[in-house]
Amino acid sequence: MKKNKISKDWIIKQHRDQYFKNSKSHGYRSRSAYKLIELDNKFKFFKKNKIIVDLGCYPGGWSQVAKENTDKSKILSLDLKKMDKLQGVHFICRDFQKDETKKEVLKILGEKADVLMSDMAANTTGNKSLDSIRTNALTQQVIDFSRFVLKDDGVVICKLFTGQDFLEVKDLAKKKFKKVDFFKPKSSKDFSKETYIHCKGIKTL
């Protein structure tokens, strides 16, 4: 019985949530498209003729903004759920953490990628310390595949939790990169502790 009010609650806070609401009138997969449309007037990071690979793809938001912000780029999404077919976007139902998709991601490109982006957080257990720290975990993990598949001058957008961990993956970061900035979008629900990472050029080891 509290679990069918859990839900119906939750139900009914997303159908007050404006950006909820303009998701499913403007056609994205998910709310969390504004936050990417939020990080591009931040960053500027979608230009034409880009190479962009979008890690954690599923339902599909991120990548229809990348599409719709780009012209003539070329865009890889993986995700070990499978994304519903979007034109335009080459989808693979892989692992990113493993080292044999490294390399498939390369071979399909045919070269380094411009923008890596990753919207992913780690499968909820509802303790909330701890869901940070496998999140965080994530994305460090993706900075590290970043170094593999992004050109020297290349972007990474990711999210990440305030928190546990978060100054390690602040400190990371800044080893790999030239840039490290942080944002919070306006979309991002307040009592979240997310936010998202921008990574730009690549420090030569």
Ligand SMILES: C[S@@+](CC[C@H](N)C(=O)[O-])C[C@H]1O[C@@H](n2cnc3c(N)ncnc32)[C@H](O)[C@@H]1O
Given for the second form:
Amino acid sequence: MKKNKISKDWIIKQHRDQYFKNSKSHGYRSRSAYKLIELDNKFKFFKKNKIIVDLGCYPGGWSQVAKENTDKSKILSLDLKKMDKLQGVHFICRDFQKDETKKEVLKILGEKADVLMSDMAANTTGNKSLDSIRTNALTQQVIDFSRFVLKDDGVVICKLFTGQDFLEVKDLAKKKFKKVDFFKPKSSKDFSKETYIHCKGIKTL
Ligand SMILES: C[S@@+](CC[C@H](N)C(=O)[O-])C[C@H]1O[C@@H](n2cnc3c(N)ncnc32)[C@H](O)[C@@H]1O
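For the form predicted together with the ligand instead of the form predicted on its own, what are the coordinates?
Every chain and every other molecule in the complex is listed next, the one we just looked at coming first.
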């Protein structure tokens, strides 16, 4: 039993170290950057001249990847925490759940977005079920947010957990979008219930 625990800890540590070290050597602000790279390799949503919104962007790894992969695009990133300046990225320190944030996002962009991405997680409480419910509630709010700020043929990429409420999020996404897929990047820890949803094309009727 003890041996199993030690070997699991060792695997977890190696896993963390690999992506952590890579993020330092590639200059990414977070190891999460690799998850977005894998998500884009899978779904190919980053293109030239697009409008991208990064919800819960701090410290900025996803915004860096978006900037690198979308020539001449407009990137608007927001978080409750202040993000250090990132060249070519417009940052606002806001709570995405506030009604006025939707209006402000649209005002800054001047038109609706092509890609709405979110790596947001609720603050952890130590209770895994509760954390999963709270993060999946955020995911449902992101889907709701997309109705206001996303073009009809736009894409949502968003973190969620395969725990409680997963099916509820999936049903909501299928009700609102023409195409819904799930993908867990290799850089996401195996033992974590974290996965990502990819939604494309708002259902207009
Ligand atoms: C896992 S971090 C994001 C990491 C980021 N994708 C990166 O690569 O650097 C999640 C972020 O979501 C933010 N967040 C959580 N709830 C939020 C809310 N209601 N409005 C804005 N940001 C929120 C947190 O402040 C936190 O910085």
